[in-house]
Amino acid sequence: MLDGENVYTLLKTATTFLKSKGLSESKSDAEVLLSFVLQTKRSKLPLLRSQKPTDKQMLQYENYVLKRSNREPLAYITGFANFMGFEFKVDKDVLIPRPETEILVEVALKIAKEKNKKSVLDLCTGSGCIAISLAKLGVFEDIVASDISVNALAIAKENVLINNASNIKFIESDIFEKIPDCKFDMIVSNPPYVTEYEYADLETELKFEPKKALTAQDDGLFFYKEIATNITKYLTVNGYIILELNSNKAEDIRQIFSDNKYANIEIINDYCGLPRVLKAVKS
């Protein structure tokens, strides 16, 4: 499929092939995959332009490029994704961490520092990227992270080891079902929120990700309603709830928390100006 006597010509061929398949970031994708195969930094590829990959590396690279041409996400091909400056293992049992979710972590860290919040519950933790980032960057004394998926929790526990994190307890739980009867200073979550009709229109790359971690019933509002109506049992007085939002449903979600008597409800926009994170206080 790919021709190339050295790194330079191989990259050129791979870029042309991926571009022919309609991938807008064909050059970047080709470089990321080749740097992964060669186990080197992408920035060092120009220094290796005359190097000839081994036959094994060629076969591996062709396989990866073919997967990418079929729209499989880079993170699933390499098995890793970057989030908050840390590397996280990912596979098709967990969502790929996204830059927009970093806003949620940044908001949580700021509140924890300013309000001296020491305990946090991360619902629907997936890869564990939120809980682990909070453990690495904050001063929390108690972090609990839960997910309904046993496979996701296994990945999250691996990520704890990869990132040398601590003070995290993982619980297999369907939302609050098995959460211990205790109170947290802060509860964070990036819950499933894509509606079925939104899912039908998602780009092909997202269809590789676990649908159960993406979609929610009740027009995408199921988890927001469950959290809003049940969370007070687990929040301290003046405790914070911080959630990632379906930007298309931001006002509906705000109303859910307003109806449930939360105070100081604020919606924070992402880098594209879309409503992305809700924070509110239990009064």
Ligand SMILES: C[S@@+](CC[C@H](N)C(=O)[O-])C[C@H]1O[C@@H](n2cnc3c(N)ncnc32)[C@H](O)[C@@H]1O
The other form holds:
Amino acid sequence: MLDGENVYTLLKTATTFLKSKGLSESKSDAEVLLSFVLQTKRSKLPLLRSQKPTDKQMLQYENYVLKRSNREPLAYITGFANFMGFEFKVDKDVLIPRPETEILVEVALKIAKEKNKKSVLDLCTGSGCIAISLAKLGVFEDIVASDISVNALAIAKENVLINNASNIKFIESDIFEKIPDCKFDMIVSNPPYVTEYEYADLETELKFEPKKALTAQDDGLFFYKEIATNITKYLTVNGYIILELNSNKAEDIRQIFSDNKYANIEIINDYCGLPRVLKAVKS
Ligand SMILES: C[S@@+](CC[C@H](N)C(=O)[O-])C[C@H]1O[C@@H](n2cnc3c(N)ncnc32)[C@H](O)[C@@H]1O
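Okay, that is the form predicted alone; can I get the form predicted in complex with the ligand now?
So here's everything in the complex, that chain up top.
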């Protein structure tokens, strides 16, 4: 499939091939995959331009380029995604951590520091990227992370080891079902929030991710309603709720929290100017 005998010619043919399949980031995709196969930094590829990969590396590269041409996300091909500067193992059982979710982590870290919040519950933890980033970057004494998916929790636990994080207790739970009766200073969550209607229109790359991690019933609002109505039991007085938002539903979600008597509801925009994170206080 790929004509080329050294790094330079391989990259050239892979880029042309991916471009012919309609991939907009064909050059960068070709480079990421080749640096992964050669176990080198992408920035080092120009120095290796005359190097001839082994037959095994050639086969591996062809296989990865083919997968990418079928729109499989890079993170699932390489098995890793970067989030908050840390490496997270990912596979098809977990959502690939998104850059916009880093805003939620930054908001949570700022509140924890300013208001001296020491315990946090991360609902719908998936790969564990939020809980682990909080453990690494904050000074929490107690972190609990939950998910309905046993497979996702297994990946999250591996990510704890990969990142040498500590202090995190994982619970398999359908939302609040098995969360013990205790109160947290903060509850954070990036819940599933895509509507069935939106899901039908998503690009092919997203269809590789677990549907259960993306979609929510009740027009995408199911988890926000569950959280707003049940969370009182789990939050300390003046405890914070910090949630990632479906930017198309930000006002509906604000209304849900306002109807449930939360105070100081604030919506924070992402780098594209879209409403992305809701923070509110239980008064
Ligand atoms: C949008 S992903 C977020 C993953 C991760 N926190 C992140 O930000 O990348 C939502 C997660 O919710 C989990 N989930 C779906 N339904 C759930 C439920 N009823 N109770 C608990 N977790 C659920 C999925 O398994 C998935 O890991």
